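In structure tokens, the next block holds one chain alone, the form predicted on its own.
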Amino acid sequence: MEFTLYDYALSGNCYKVRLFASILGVNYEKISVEFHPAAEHKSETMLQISPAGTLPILTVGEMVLSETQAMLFWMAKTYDRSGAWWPNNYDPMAQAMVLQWLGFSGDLTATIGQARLNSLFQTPIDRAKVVKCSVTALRRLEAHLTEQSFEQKKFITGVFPTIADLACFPYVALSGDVGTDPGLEHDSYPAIRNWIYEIKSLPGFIPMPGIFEMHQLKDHEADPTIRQVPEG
């Protein structure tokens, strides 16, 4: 079942759908929409497709989805035969944990995502407040991933990745776009660095502007999210 994605290349939320489609090996139609400066997503034509006035938009048949978490859930239920990306074992606790971290991904969009838009496009925000909330979100994720590592779990809800990982990944990985504010550097978060490494190692991983593949270089330096092997 092929779907249509209304997409903007620099959007972390749009990237979540592109990344999941690549991991699942799903073909889809992509329609580019200029978010900045044209604001095409708020044009009359786009509002007729989705009154939410946001990106991404996923359509298939008469179904129109404007919430990224809903898109990831639909893709997992439609295309993932393994049942790994959405816990398909009818375990309420496992499903509840995925839902909880899907909710947290919304916090990342509202904090790091908004701070990044301000850095890229000078959108009006209370920058000090948003950056402070961004650091709080990163510290929360770092603490959780550290606890997970004590149990030999590499991903947010367990041993295997779920849609919660893909929902949280982009804006965490893109936090470097925000600027040099203290508390946003990946060097401060070893568990997050290792988690980013694991996501980038997944078969089907694709990059986006600001998120590089493992072998790529940025400004003639190694990608700082690559985990270093200590000498000895």
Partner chain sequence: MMNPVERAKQDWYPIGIVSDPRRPKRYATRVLGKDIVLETKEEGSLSVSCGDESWEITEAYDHIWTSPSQNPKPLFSIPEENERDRRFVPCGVVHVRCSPLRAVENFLDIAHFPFVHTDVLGSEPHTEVAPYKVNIDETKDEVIATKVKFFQPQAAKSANEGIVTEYIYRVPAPMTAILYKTCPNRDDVLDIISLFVQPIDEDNCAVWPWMALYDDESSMADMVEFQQLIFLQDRNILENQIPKRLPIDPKMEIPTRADLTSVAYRRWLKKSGALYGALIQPAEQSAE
Contents of the next structure:
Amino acid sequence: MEFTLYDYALSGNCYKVRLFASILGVNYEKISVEFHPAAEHKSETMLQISPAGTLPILTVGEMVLSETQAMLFWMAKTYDRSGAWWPNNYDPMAQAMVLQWLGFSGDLTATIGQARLNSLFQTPIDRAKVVKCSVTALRRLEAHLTEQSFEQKKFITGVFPTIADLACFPYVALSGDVGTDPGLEHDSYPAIRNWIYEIKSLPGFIPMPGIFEMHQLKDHEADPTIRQVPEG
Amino acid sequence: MACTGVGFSKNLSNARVMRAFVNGKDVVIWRSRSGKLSAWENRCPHRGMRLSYGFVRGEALACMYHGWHYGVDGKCKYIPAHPNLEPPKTIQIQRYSSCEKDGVIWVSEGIEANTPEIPAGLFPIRSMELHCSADVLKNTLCGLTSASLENDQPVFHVTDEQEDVMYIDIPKRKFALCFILQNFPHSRCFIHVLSERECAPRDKKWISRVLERLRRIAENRTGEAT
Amino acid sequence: MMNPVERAKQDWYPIGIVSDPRRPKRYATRVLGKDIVLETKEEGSLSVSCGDESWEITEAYDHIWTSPSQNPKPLFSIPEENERDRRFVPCGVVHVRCSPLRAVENFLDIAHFPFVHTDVLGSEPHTEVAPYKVNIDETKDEVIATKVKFFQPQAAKSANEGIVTEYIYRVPAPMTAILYKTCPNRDDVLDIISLFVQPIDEDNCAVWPWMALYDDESSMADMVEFQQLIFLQDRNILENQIPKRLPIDPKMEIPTRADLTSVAYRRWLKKSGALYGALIQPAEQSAE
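If the one shown is the form predicted on its own, what is the structure of the form predicted together with its partner chain?
Let us now look at the entire complex, which starts with that chain.
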């Protein structure tokens, strides 16, 4: 086991770490923390491990990380042999772009993430305001991905995905969980829709509740429609 | 029955699914693995699940709920819960007609529908959703030509206006654009914007940002009106 | 036939977990379209009020139940609650924008497991639903489905490998479903998973899953998480079914043999007039 993840299955931020670990093929120990209804992440036991009182928590030996972006960075530097998920040191501009969109992923958590918690568990928020800010964030990403597509770039910072894509993906893909308010569903955003398909097609992709997989047939599986209903 | 432009061909790759509204009706549009385009009522007749959540298997669209497979003829081909059953021919989804012309996907309820006459050989730039009706957008564009000036030149200049298509010049950069309008429920609309000439990526980016500026103006107008 | 709202008022609905230290002293929620307040007094006693009215209240299966009726039907029974070596697990509450009846019907359905709960409760190519038995127990006034069998890759938190799981379903009240399933650890007992549904109104509900399991190994967090994970996968389906209300007219949705439980459930609802959250045809409404 490479590290320990304190995890909650329904959390989009925890999913970022699970997804990246699956893509990188890293084994880790997963400890479930009952976010709802027990609010176990705020318990004394958990606060002793991470005073931030948030999930996920990633620990290796003495190192304790409580910010998801930092976890993705550490995982990329530690386990990514391809070097594609975090740009190399000779390209500060590319690194800056990844950092910029990692920062933006925090906006997604603060908007769509909060609105979703309200939708699932009725956590108190100013819903109208948070939904409006969620739409603003989605529009910003849609505009950016559209501009990327003009240069045949399918991902947030280029032709290959980086940790910025993984950091932004969960709450964008989960926006439908919030509700049917105009501008929350993916039908409003053609570039985001295409990008979600690209992420779901990555080798090692895993789903989470609220994000369906594409149910691609594995190579050895026959197409059941052809097996069952002979053509002609 | 009029055709509705629902998006660009390039934005719907093979084996992918999208959802759109045509005359206020919820429609699923999908492309089979070999590239065949279909547009259907967005509802699985089994348990009412939206098919736009579904997934493509070869030449069939499968519902996400129970995996019922529907062929491009709209007929149910396979029910996973009963693998050896040949599904009754009566299980069929209502189909819309769909076609592609010059990079635009058109959908209509009737079988015989003509796509609007737009010039051949336009270049798709961007599909964008606005939270205002197509009428508000039209009025905004028409009202703006003299009102909104930049360096003494109008930003947008409407050169022709049809029911669902508008032609707009942006004099500053000498772009001639075609706007295809699509109404969405809840006072929303989509515009599908094409250019008369091929543009470099930086020109497309500039147009894309001008469109967002237009959206801000049109949506503010909606806000004032209500 | 009794009007659906009057019929719905005769039943009990879950509005909280008994031992929930995080519930505010005055907890506001909605039942059958009415705003109600669950008040926890200093000494721990509970009361429910709806404006000037006071509603009936009871505690059962780790949950707090309320009913607007002065003389509600008796709360259904789960005799296994007396088996003290079971672990009783309330799993919290999740809000869903769908009819309460749609939420129950989905819980009675197994054919969706390979596609919605992929690699957990089902997986391709094990999609076939074998014939099973459904009947309506007239004395208990319950829908019962038995001998429901399905191949499951990970039937419970404690399961390590795929097994053919056997299910029994009970629907003892219109908005309650209970399933008994093969326990991965023991041959002689059945695990229990229930879905208690709070009708916010006809198009919205809050779902309180509750489990009574023979599982000494899994942590509480693991067991709660497993059930929440399953239900959140369902939530996406439930919020995208059209119409939102459960159609009672058999012509509106096409069932197959795998849907016998749902067919019986809809028929039972119609027969007993429990149509709060159902889509009633205009012709049927006028025939009242």
